[in-house]
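One chain is shown next in structure tokens, namely the form predicted alone.
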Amino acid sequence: MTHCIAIHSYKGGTGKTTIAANTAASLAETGKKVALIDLDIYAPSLHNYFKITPKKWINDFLDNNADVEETIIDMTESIYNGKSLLGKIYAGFSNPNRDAIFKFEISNGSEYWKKQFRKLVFLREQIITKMDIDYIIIDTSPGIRHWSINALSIADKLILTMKMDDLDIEGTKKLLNEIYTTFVKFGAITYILLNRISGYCVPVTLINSPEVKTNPAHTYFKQIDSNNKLEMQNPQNVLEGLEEVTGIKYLTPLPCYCDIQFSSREFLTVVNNPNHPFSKNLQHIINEIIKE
């Protein structure tokens, strides 16, 4: 049975693409055949992540100008460079060309979006039947847009990523109450993933703060006035509050790994640095997801 997992967020900058790509690679290393699909149509970035310009884009398949085998590319050799691997990792990329993006921006009407939904269902079916895939991992567009909702609709498991700021917390709550309840009603398993919490590294200006020394691993800090007064929030309290209000489960939070976030190019940490805390924590999260 093929599982389809969509990574989504209320707004950008929550690490969707990094989590999606590393999840796909981690699953491939366990012997699974995985298809990683960029359905962030409005701001595609997966092609830059892999430094590739494919001959055919996902857009070509959706426009009936390419078969699924032309669109979903075997990336195993280029990623592992001859290293023995139990599984396979494929990827499909969205076209970053302005005209390709504008085509979705200017299109509207319920019939158009129904047609696009049917195409996404067909894409999923073609990947499953023609490529014998175990997992499909989807990187979606953030927010509440028709395209995002369509992409979520073809998945059986949804991961809603968020960060510890008020706008993202409230936006996530809105998504859960207004959108995700419908998916849950029809059987989709949904999780909240809080990403980039404090604990792995702390800003230099806060190193000597008594609050950091007291509880560095479980506290989120933000400057709230010119005197560097700090307001403290506990990620666990935020997650438990969201679960209480929405009934949606949460996954183990991921710390902010600054050596990854601020590197010139983060690329598949689970492959290049399997002993990094990110790699190990992500595997723990994957285990939480696939056990259901």
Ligand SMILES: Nc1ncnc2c1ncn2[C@@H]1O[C@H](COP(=O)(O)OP(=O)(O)OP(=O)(O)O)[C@@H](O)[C@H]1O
Contents of the next structure:
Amino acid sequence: MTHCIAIHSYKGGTGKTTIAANTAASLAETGKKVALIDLDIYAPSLHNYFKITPKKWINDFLDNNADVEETIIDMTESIYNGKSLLGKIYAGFSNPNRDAIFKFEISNGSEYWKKQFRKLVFLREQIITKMDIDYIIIDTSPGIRHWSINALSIADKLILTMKMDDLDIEGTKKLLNEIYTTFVKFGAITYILLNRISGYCVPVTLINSPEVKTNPAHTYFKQIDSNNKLEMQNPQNVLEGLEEVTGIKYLTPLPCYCDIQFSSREFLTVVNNPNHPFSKNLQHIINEIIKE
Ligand SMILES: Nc1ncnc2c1ncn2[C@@H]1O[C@H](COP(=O)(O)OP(=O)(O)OP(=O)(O)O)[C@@H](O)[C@H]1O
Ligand SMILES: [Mg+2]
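Can I get the form predicted in complex with the named molecule as well, since the one above is the form predicted alone?
Next comes the full complex, and the chain you just saw is listed first.
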């Protein structure tokens, strides 16, 4: 059976592409055949992540100009460079050219939307039947625009990534209540993943504060108020609050790692640095997801 997992968020920059690419590689390393699909139609970035310009884009497939074998490319050799691997990793890229984005963004009436959606369902079906894939991992556009919802509709597991800032939490709550409940009603399993939690990158001015000394890893530094007092928020409380309000389960939060955040370019940490705590933590999260 093929599992289809979409990584989504309310706001941009929550780590969707990073988590999608590393999850795909991590699953391939355990012997799975994985297809990583960029459905961030409005602001594609996966081609940039892999530094590739494919001959055919997903847009070509949706436009009847390519078949699935041309669109979903085997990336195993270019990632692993001759290293033997149990599984396989394929990827399909979204076209970043302005005209391609406009074409898919402009509303051409409901018939056109329906046709595009049917084609997307067909893409999923072709990946499953022609490529014998175990996991489809979908990178999506943030928010609730047309293509974000399309991407979520073809997945059976949804991971909603978020960062610890208030707007994001409020937006996420709204998204869960207004959009995700429909998918849950039709059988999708949904998780919240809090990414880039602080605590590992302690601002130098706070290193000696009692709050940091007692619990550096699980504390979110909301802000320092005008009296130089530290206001704190615990991620666990936020997640429990969200679960209570929405009924959606949460995964183990993923810390913010300075070396990843400030590196010029994160690229498949799970492959290039398997002992990094990011890789270990992500593996743990993947196990939480696939056991269901
Ligand atoms: N756990 C983490 N620790 C540190 N840095 C991270 C972590 N996760 C992601 N990042 C960094 O955060 C930045 C944004 O990540 P990414 O591009 O994956 O987000 P995104 O949700 O796909 O963004 P967009 O909505 O723009 O597509 C990148 O520089 C990435 O390296
Ligand atoms: Mg992205």
